[in-house]
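Next up is one chain by itself, shown in C-alpha cells, the form predicted on its own.
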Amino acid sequence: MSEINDAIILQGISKVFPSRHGPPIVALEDINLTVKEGEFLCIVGPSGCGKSTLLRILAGLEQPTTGEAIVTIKEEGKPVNSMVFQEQSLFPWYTVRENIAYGLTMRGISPQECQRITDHYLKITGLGKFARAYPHQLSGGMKQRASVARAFANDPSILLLDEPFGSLDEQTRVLLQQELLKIWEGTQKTTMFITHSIDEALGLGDRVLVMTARPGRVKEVLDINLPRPRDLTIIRSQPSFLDLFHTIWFSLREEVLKARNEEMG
C-alpha cells in the first residue's frame, strides 16, 4: 500500500489586519495543520474566527502576517487550487458551458478535450439541459452546481470551498452535498471545506477542524470514521454520527459563546 503524502502544511500561520479605529485585528494566530493528499477536511468555527481568511491565504488571495503555507502537490500544467465561494461567482456574460470550460480554455486545453470534460461535468451535475443558459436564468442551486462543476473541471491539485451551500434551502443543500460527494469520491481531490453546519461537516469530511473564537486557532481536529461511499440519508441516523455531532457541538458551543460575549463587550 503506497504512502499517503502531505498535501498542505501550515506552519505558525497568523494574520493581523490593521484597523482604522483601535488596535489591529488578530484574525488568525499560530495555525499549525497538515492535510493529507486526497483528504476531505471540513472546518467549523464561530463567525469571525478567520475560517475564510485561512482559505484565502491558501488560495494566494491573502498573505500571512507570520508563518508559512506550503502546498506540496503541484502537477505540471494544472492549477494549484480552485476556490468556490458562498456568493455566486459565475461570469454573467458566459453560458453555463462557457463558465465550466473557462479554466480549461485559459490553460490552452484543446477544444475537443475541453468539450469532453465540460460534457462530463454537465452530466454529473444535472446541468446538461441548461448548458446554453446564462447565470441569471438559473436557480441558486443550479448556480452553485455550475460553480462546483467549474472548479472540478479545472482539475486543481486542491479544492477550497467556502460555505458553497450556505445560502441554499435545506432540500437543495442536501442534494448538492450528495452530488459533491459523488464527484469527490470519483476524483479524490484534496479538499478544504468551510461550513457553519456540523451536520454538513460530518456528512462530507474525513476530519473536522474546530477553530476557536477570534483570534482563530486550532482547538481540535476530530477523525470522522464513517464509511465511504456515503449515503447522507443513511449515515445521519447512525449512532456514531450522533455521537460525533454532540462531541463537536459541545466543543464549538464554547467558542460560539466566547465570540458572542466578545461582541457584546
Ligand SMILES: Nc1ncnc2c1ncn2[C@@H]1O[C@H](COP(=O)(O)OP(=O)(O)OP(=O)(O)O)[C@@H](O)[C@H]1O
Contents of the next structure:
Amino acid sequence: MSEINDAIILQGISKVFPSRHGPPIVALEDINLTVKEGEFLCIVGPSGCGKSTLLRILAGLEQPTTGEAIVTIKEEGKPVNSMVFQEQSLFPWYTVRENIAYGLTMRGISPQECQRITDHYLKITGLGKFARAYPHQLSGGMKQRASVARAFANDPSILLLDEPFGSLDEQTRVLLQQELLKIWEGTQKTTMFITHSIDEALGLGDRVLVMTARPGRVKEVLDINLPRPRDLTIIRSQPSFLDLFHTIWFSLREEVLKARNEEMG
Amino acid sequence: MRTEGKIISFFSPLLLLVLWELLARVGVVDIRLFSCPSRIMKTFVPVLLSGELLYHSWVSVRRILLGFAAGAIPGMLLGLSMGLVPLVRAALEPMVAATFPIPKLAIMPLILLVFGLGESSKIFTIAIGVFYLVLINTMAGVLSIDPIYLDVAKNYGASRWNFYRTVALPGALPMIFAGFKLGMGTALLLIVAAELTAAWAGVGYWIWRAYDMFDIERMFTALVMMSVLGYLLSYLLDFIERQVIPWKTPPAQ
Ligand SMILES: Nc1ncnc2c1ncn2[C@@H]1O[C@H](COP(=O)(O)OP(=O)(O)OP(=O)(O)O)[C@@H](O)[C@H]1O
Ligand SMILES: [Mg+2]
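Beyond the form predicted on its own, can we have the form predicted together with the ligand?
Now the full complex is given, and it begins with the chain already shown.
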C-alpha cells in the first residue's frame, strides 16, 4: 500500500513576519506535514492563521523563517507548481485568453499547442465568449474562473489553490468543484486546497488539515474515507460525511473563537 | 448639457479673439506690443502659403522628435530597471535626485561646448529634458504595480526578460505615457530656448529673429504655429496611447 511516493515534505516550518508596530507576527509555527503524490489535501483554519503563507512558501514566493519545504515530485516537462491566488491576480493588461495562456507562453510552448489547451480551459470554465475581453470587463466570479483556468492550463505537478471558489455563487461553485474533481480524478495531481467551507473540503479532499489560530500549527489531519469518484450532491447524505463535518466543525469553532478572543485583546 | 458644453468650448476662444480685436481697435490694448488678430492673420497667411513658416516648423519638429526619442527611450529602459531591480535603484537614485533639479537651460552653454553648434546640441537639450521626466515616471509606474503580479510572474516561471516584457512594461505604461506627455511639454519649451543661440532655422529661431526686428506680427505667427504643433503632438501621443493601452479604454466597437 505504501508504494505511493511523497510529493511534499514540510519539516518544522515556521514563519515570522517583522512588524513595524509591536512585536513580530508569528504566522506559522512548527508545521510538519507530508503530502503524498496524487493526494488532494484541503486546509481549513481561522482567518489569519497562516494558510496563504504556507502555500506561498510552497510556491517559493516566501522563505520560511525556520524549517524546510521539500518538494520531491519531479516530472519531466512539467512546472513544479502553479498557484491560484486568493486575491484578484489576472493581469489587467492581458485578455482572458492571454492570461490563461500565461504559464504556457512563459514555458515556450508552441502557439498551436497553447491555443489548443487554452481553448479547452476556456470552454470548461465557460469563458469562451470572453476570450478577448480584459479582466476589468469580467464579473468577480468570471475572474476567479479565469485564474483557475490559468493554473490548470499550466498542467503543473502540484496545484496550489487558495480559496479559488471563494466569491462564487453556489451554482457556479458546485459546477467548478465538479469540474475540479473531474480533472483531478483524471490526472491525480497533487493538490493543496485552502477553503473556509467544510462542505467543500469534505467533498473534494482525501485529507483535511485543520490549523490552529495564529500562530498557525497543525491541529489535526483527518482522513476522508468517502468513495471516489464522488458525486457532490449525493455525498452529503452519507453518514460518514456528517460525522466528519461535525468533528471538523467543532474543531474549527474552537480555533475561530480563540482567534476572536485574541483580536479582542 | 454635453452639446451645450461643446458650443461654449467652441465660442469662448472666438469671443476672446473678438474682444482682443475690439480692445486693440479702441486703443486699450497696445498694438505695438500685443498686435491684434486681424494683423496677425495678415502676416500669417503669406508666410504660411510661401512655405517659409512650414519649413522652420519642420526643422523644429524634427529636432523635437529626435530629441524626444533620444531622451524617452533610455529614460524608459533605465526607469524600468530602476523600478524592477532594487540594486539598480539604490545605485542610480542619488544621481538622478541630484541632477534632476538642475534647470536644463542652465547646462545649455555646456551642451554647446560639448556638442558644438550643429543639430546635435539642440537634440541633446531636448533629450535631456525628456529623459528625466520619462525616467522618473516610468520608475514610479513600475513601483506602483501591485506586487501580486510579480508573484504570478514568478510562480509561472517568467524569465528575467519576461518580467520586463509581461509585467513591468505593461504595468507601467499608463505612467510612462504620463511621462511622455510631460516630456513633450518640456520639449516644446526647450526647443525655443535651444534655438535661441547658434541656430539658423526653426520656430525658436524665427521668434528670436522677429524679436530682433521688432516684428510683433511675425512673432505671433510663430506662437500660433507652436500652439498648433503642441496640439498635434499631444494628439499624436493620445492616439498612440489608445493603441498601446487597449485595456484602459475598451476597444472601440
Ligand atoms: N507580507 C507580510 N508581512 C507581514 N505580515 C504578514 C504578511 N503576510 C501575512 N502576514 C500576516 O501573517 C498572518 C497570516 O496571514 P495569511 O494571509 O497566511 O492568513 P490566512 O490564513 O490565509 O487568512 P485568510 O483566511 O483570511 O486568507 C496574518 O496575521 C498576516 O497579518
Ligand atoms: Mg489567505
